[in-house]
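One chain follows as structure tokens, the form predicted on its own.
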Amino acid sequence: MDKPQISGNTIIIPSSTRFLADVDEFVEGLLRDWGTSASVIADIAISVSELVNNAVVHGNKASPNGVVTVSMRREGDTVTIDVADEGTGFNPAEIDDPLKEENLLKEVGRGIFIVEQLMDKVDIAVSKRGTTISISKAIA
């Protein structure tokens, strides 16, 4: 695969972080139909932009032959996004707490922090075929 790939509510790109401009226009233009509010909508799309990025460079540890899929659904009024990897996957309990004194000034750690400060729910499951993260937030 080359280049991203869609088929309805769900994009899949090459994992690559070259990708994330057409994920972000794809994300917010589903939310813009579903008539989500531009505050809203820059919540999600900040949160999907990390899960890609993390899916492309600690999941698919940047291989050129993994891809990275993202599936939009809404269910009332409330949407859910799974982005899923083909890494490896990770113990979210090992995650360090970008909180603490001695992680304060470290340059990585807070994507999934920030994730978890912007959706309403966030689930992580992890497989030997990848990790998927679940997120979801009300839209209306």
Contents of the next structure:
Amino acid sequence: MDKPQISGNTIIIPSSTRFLADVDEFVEGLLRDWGTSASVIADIAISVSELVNNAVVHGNKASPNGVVTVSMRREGDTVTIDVADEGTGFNPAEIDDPLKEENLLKEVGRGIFIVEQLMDKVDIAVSKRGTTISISKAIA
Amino acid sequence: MKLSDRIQDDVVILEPKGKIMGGPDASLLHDKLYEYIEKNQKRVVIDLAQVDWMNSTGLGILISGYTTLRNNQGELKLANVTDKIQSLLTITKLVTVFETHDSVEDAIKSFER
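Switch from the form predicted on its own to the form predicted together with its partner chain and print that structure.
Now the full complex is given, and it begins with the chain already shown.
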């Protein structure tokens, strides 16, 4: 696979941060179609970019053979987005608290924290086939 | 993301436009910032007026520039911080790190104090 593939409400990208913009265009386009406000679109788009970035870099270790799958669904006024990689998962408890004084000037390590602040719900599921992070937020 | 840059009153002004989310566009901002640092231009303002949003990658670039300049007796300041980015700076407590100004002109003047 060498370019993004879109099928319905799902986009699959090769494991490279080069395709972050493709995912963003897809996600924001669908959210606009669903009548989402600009501020909520930004919160969700930021969160998806964090998760896709993590999936590529940490999940798939930027393997050229890996893919990242982003699926969106709307149930009532709530949007849920699943971001799935093919990696071995991670333990959120092992991530340093980015708000601690000694971590404030670290250049990395605040992605998941930001997602947790911007979204209403964050679920992490680790299996032998990879990690799926599901994020939800009310859009109305 | 697009990026323009200029010098005004001996201060480097970087003007990113769009979204700073990682990938090739993020390295554009990082590389331009370090291009000026290597030229010994140690007073830098990043004008965020036209940035829709940024994620932790964008924040990481700002932190990297901030610490590199500070360690070399320079300074990085932010101008025209939008509500969305201000909110990110607040929830990450980076609001306590970065000096922000309402306009590029105010940021430039602050170097003279």
